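First, one chain by itself in structure tokens, the form predicted on its own.
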Amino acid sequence: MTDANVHVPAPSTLPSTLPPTEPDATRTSHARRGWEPSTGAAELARRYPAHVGATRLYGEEFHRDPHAVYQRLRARHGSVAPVLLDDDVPAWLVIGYRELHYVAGQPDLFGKDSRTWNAWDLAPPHWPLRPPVAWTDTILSTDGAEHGRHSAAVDDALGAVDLFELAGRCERIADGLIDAFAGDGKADLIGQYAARIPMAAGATLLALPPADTAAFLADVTAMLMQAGEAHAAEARLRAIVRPYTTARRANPGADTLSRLAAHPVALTDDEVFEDLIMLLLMSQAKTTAWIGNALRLILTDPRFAVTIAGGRRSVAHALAEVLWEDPPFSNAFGRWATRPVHLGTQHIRRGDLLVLSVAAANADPQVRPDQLAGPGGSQAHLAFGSGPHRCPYASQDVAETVARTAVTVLLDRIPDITPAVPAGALAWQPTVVVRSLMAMPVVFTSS
């Protein structure tokens, strides 16, 4: 496969997860009396009488300018905030730093199990934060020694992964999504180039034959922008990569997908789907997401505009202070008290839904006084998370190497590259995980 030629659809909407599952008791409430909001109204009021006029993290003035919503919870509430995710629905926002860390790095108390949660009949059926928040057998949703499991396998195969052969696929995507626009003198940077690159990367690193890439990428892309395709692009999706898992688990060769399906904790083919269809939308998503408000960074600040054309260092400064000032997962979901508990000033009831703000606790004063400062070399930031749940460290070295070379070749190719609109007119997708833009127009020299 040439990986120049690798053709991605551009996603137009929030990646998502896999499609949800929702616990047997909800759906037959929902399936009895239907989901109106006057009902979730009453029982808002009746069972989380905190959360009455809480603040709503979503609307124009939320995902304009989230950093102003975060301040004012803060002088609020402090370190824990009540809040009201879309369609009204309560859960408690943890915007300090130290705060975070404690809820991250303690499952026994605050799991990932959405199944004990005490708010699934007030998230009506096709609530968009479901995705996010419903329980999978996966990395992302299991705690202990069956999320040790998965973290192991996981873990092991992206490891290996060579981020010199992985960086030179990158600039052979990079360079052929650039060639298709590079004589139009404008393009979207984040639906032609952006939301393009991981997806291409990632599917190289399963080592898919050419005659299944296309399809493969259309189904997870399917997955991405459609929510009516969902279930018919997964169970495509699982037509494709079921028959290359059998066969590399018995004859494995230097693939993420063989070293999944070789790995000694022995996941079933289920799972080794499941995990890598989980993998391939968060990286989608984060990494889109940290290439776009990088470029947003560069072409749009002064400082970085002064030295870009000095070489590479900026691309590096603008990387890392994107990971600070505007993480890509802004806001992760989530956990769940598995027992009573207080948290900074609140009172956190068994099954409540806890948000950690990433954003929020990243511009915490308590660990960053000086704002104006600006993080400076420090690597102390949550964009990758922290505890057992953390993004693995070879996932971040992936994702690093993708960001960073689809920035470095595009400025490479189009040192000239000016923005088509004023930096406030960019718009922001509208939801409270991913702090992503939709779309960025660029002007430039055509060639």
Ligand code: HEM
Second form
Amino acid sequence: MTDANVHVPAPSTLPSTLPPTEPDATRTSHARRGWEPSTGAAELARRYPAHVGATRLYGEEFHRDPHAVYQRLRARHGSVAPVLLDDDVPAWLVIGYRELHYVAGQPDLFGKDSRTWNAWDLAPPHWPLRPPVAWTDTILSTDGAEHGRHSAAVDDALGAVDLFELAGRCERIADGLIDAFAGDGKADLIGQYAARIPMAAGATLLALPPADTAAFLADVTAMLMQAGEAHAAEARLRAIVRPYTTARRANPGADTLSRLAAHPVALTDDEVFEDLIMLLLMSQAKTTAWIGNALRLILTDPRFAVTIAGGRRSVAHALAEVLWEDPPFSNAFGRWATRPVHLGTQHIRRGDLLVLSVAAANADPQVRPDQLAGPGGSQAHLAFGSGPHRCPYASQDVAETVARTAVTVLLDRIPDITPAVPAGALAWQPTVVVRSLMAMPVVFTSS
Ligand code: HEM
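Okay, that was the form predicted on its own. Show me the form predicted in complex with this ligand next.
Next comes the full complex, this chain leading.
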């Protein structure tokens, strides 16, 4: 199998982080205690009075126009708002630009350890937000020295990626995907294209033999889709990765797996595995969204449509504009208050969950007084986060290389691509975490 025909089934929903590990225990305790929705409502009123009647960050209205909801929240609550996540689970949404910077920059006050959350018992067993909230033994959930250890390994492993070579691999993957639908005269640019590129590109960084790459991709996708199969898929993945980890620890190559395994911080085999899978899952949903949102902008906004034929300048502009206006990781989960604190006008209690609304903070009138003027060339958006847990710079470079190549190759290969439905008919994934289209049907001259 070559890069060009690496096949990733298109997930219909795209969780942004590892599937839950720690909350298995929570799941059992819910089952034992017989969790009922009514238990949740009564407990909410008793323990989270500020959240009774709070705005829901789920449902059709929110997913259709989240920015209208953020605006109303800002008008009513200022920079920090009480909100209800799926199944009416309470959280604080940080929507002020300065406040987001502040929270993200104070790991002692707002930590990443979700095991300290005071509302685990309000999350039903199959709560859709368990994956981004679950504790994992990775860079995501650790703070201080332990975070520094994971972070050093991840930075060095991704920092060593040859971006030029990666772009070449992405081109071949993109070409293979386009070849598969070019003769049809129509395609879904999310399911048949954007969702298939990031994972396939990421897998090439591991330098596994083709047969193991195919098995690896199939199982990572099963984990990603949270299919009933996920646990079996994870066990198979561990079996694939472990012998390579041992071999490359002893005899490292230039690939990402070798760099994690042989890093001086001495990650254990389990840590190498968890960090590796976490990186692939982190990159999949967000890079898919970045590609998809940029294509949507280019194909539906007249400012971009007129310059499509000339291509490349518009691609860079579209990718940059999406980071401000429709950031892929729109609401970053999460931080947990380590002690009671006042933030904005709210009183946050120890163990409360704070969600960092990158999308709302980017539109904060304090930093964007004239929303219609657009951000210009400014790069001060929060799309990649802020503080010690911001998206590692090397990850940002990898994401940019994959997204830019994917969009550019498509527009070069099919210059007369046109949306098959009006922009208003495009539906968004029903998740608060990632801003990503469900599908983007297009038509073009078949070749
Ligand atoms: C469209 C592209 C991407 C966007 C918009 C994005 C955005 C973000 C944001 C906002 C955070 C901060 C989360 C927080 O503060 O809680 C973050 C963290 C992170 N991202 Fe990305 N990301 C992207 C691509 C990637 C890719 C391709 C990778 C891996 C190859 C990656 C790996 C990570 C990791 C490991 C973290 C956690 C860092 C830490 O906790 O120290 N991201 N990302």
